[in-house]
Amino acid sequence: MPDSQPATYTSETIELLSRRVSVRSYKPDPVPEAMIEAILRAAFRAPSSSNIQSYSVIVVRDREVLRRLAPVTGNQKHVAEAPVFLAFCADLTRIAHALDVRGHSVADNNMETGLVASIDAALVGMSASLAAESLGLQGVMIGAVRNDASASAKILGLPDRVYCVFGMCLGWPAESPEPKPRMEYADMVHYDQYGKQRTDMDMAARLGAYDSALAKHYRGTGRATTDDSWTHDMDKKFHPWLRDKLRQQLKERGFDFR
């Protein structure tokens, strides 16, 4: 367990992450292709389990493709209007080739295979986000591409054994939203064993404090919310269960998750 008053450490990367926000409105200025390539080349240095590199990225600028993708994401207008949309995909095609030429098959793969590919894609996506922000671009992650994984795959022209884990809108920011408050550090970090140090407040009290902080933030930006802002939103989002057809859709794409 660390000292109660640790030294303060910072860096350009830490400061960049401390200021990170989701931006959904962009200036019309184009994003150079060379900049996207630099961002992705850097992001591809992200950790990859056993060097599998089981991901691919679709760089989308075509307005018609984005227009078709927007309804899948719940008609988020920034998906249709983003200067660039990056689709981060779990991709088993190269693994499949490596096995096929040796007389084996990736068919009927297990949960670990799909999980590793999905984590690889997520690590690359977060690295790309950080690299983009270091160059002045900003954006927002779009998990709603999984609202219908089959439709997203068709729109993006994905082959079997590839699915879009999430997307990311990118552009030059036309807005500067205030960062949302996060939950207390002590509620998120544990030492040696889960919950060993947290005896001062129960779950209801800790989440109640965060509900209040988030409600204050939202109201300060003019957004209507309830007093129990976070817990209310989580209940609304996950009951009934979100994307309950996803497992079958991914199985049809070659990710069994069994």
Ligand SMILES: Cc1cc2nc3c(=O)[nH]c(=O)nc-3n(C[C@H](O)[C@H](O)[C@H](O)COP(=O)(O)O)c2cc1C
Given for the second form:
Amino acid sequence: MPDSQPATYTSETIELLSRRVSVRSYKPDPVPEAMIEAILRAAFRAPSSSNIQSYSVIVVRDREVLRRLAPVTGNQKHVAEAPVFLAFCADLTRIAHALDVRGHSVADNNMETGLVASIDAALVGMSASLAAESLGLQGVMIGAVRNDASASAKILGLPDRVYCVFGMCLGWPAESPEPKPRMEYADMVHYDQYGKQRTDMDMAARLGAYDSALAKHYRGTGRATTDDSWTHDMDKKFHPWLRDKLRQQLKERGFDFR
Ligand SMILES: Cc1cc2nc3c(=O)[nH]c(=O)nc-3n(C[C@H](O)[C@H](O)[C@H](O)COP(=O)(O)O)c2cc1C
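Let's see the other form, the form predicted in complex with the ligand, since the form predicted on its own is already up.
Every component of the complex follows; first up is the chain already shown.
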């Protein structure tokens, strides 16, 4: 187990990560295409499970496409207004071809294929987010494209065996939100085995402390919340179950999470 001193090591990357926040309001200034290409080329250096590289990115600037996509995401204003929207997709078309030329089929693939493709897309997305922030752009990831994976796929023109895992609004920031507090380091990190060094696994007390910290943060930003902020929001979000049609919609796209 390491010492209990706070981290003293830093670097440009650590500092970039330490101050990152989701930004949902952008200046109208254009984001050069060459900048997006530099960001994505860097992001494609992300590791890829078995080098499968099972992702594609749709760079969306067409206002009409975003106007149609916004309602799928629950009319998120920043989706309609983003100077650039990157759709990070899990893409099994290339692996399907590789199997096809050898007389095999990816049609009866199992959960692992869909999972690694989704993980690959997420790693590229986070890498792109960091690369973008290193150039002064900011943005927010948009999981709400999965509110209706079929509608998102149609609007983005995705073929079979491709689904949009999440999107990302990007632009020059027109706001600088305070960083949202995170849960305690000691709640998230374990050494050698889960909970081995922990004597205080009192979940209610620990989440209660986070609820208070988050409620304070939200009230400081003028956002209404309850005293049990995080616990309340999670219950509201995940009960009844979120996106219960997603499994069927992804199955129809060729991702069988069974
Ligand atoms: C995969 C993913 C999907 C997200 N989807 C949305 C979204 O649809 N709309 C939105 O406004 N924020 C979305 N977010 C942003 C989160 O709400 C945000 O990261 C979280 O509240 C923590 O805040 P912070 O990023 O400012 O630290 C998403 C984040 C991730 C990682």
